[in-house]
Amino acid sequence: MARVVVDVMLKPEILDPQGQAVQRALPRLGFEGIRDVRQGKRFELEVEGPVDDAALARIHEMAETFLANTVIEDFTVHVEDRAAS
């Protein structure tokens, strides 16, 4: 069994208040330095035999239809690493 993640996230030109409201308050927490703050989401697949080229390209339009509003956000797909986890 395979993770396949999807990060997503609001496109640059895409105003996003939650991100700017996280980055106002870091410095009153203590947390200084700063400059931008962008606030997306993360789906975690676990796909169950091979992840081939196929599989990604069901699971990239899944994102593209399913997971993401591509009008406003963007989106990746990658195999993750199990070591790395």
The other form holds:
There are 2 protein chains.
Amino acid sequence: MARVVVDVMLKPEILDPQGQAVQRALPRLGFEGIRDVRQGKRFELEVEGPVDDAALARIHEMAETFLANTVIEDFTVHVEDRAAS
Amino acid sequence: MARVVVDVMLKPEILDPQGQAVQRALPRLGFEGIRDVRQGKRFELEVEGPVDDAALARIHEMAETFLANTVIEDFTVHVEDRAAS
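How about the form predicted in complex with a further copy of the same chain, since we already have the form predicted on its own?
Let's see the whole complex now, leading with the same chain.
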């Protein structure tokens, strides 16, 4: 079984109040030097069977139609290297 | 300016109702073959100056104390390769 990760982030031109709240809180908590923070979502999908091009195309379609709102969000799909995590 | 990504996911032993809701909705929407879904958060930090070991240690501490609730969540910190994104 393979793990496929879909990262969903607000588009750069869309205001991100969650990220801004984090960014503004950091100096108060003693963390300087962070210019900007964006907060998004990470979906980890455990896929049955091989993750071939067809499976990735299906997951791409799923992300586009269901996991992300492509009017305001961008997403990336990648297969996670288990050894690296 | 470098981008550092902090991924925060619920620990495997913690129930993830958001992920379960997504996983259960997928077959109804025509997407089969997804065994499990976990949903977490992704923070993209734009860091001023070089991202050396000291900066990464600071971001690790920030993630541990502020971005993640380490009682129920695991997190990973990695520098994003701009060329790959």
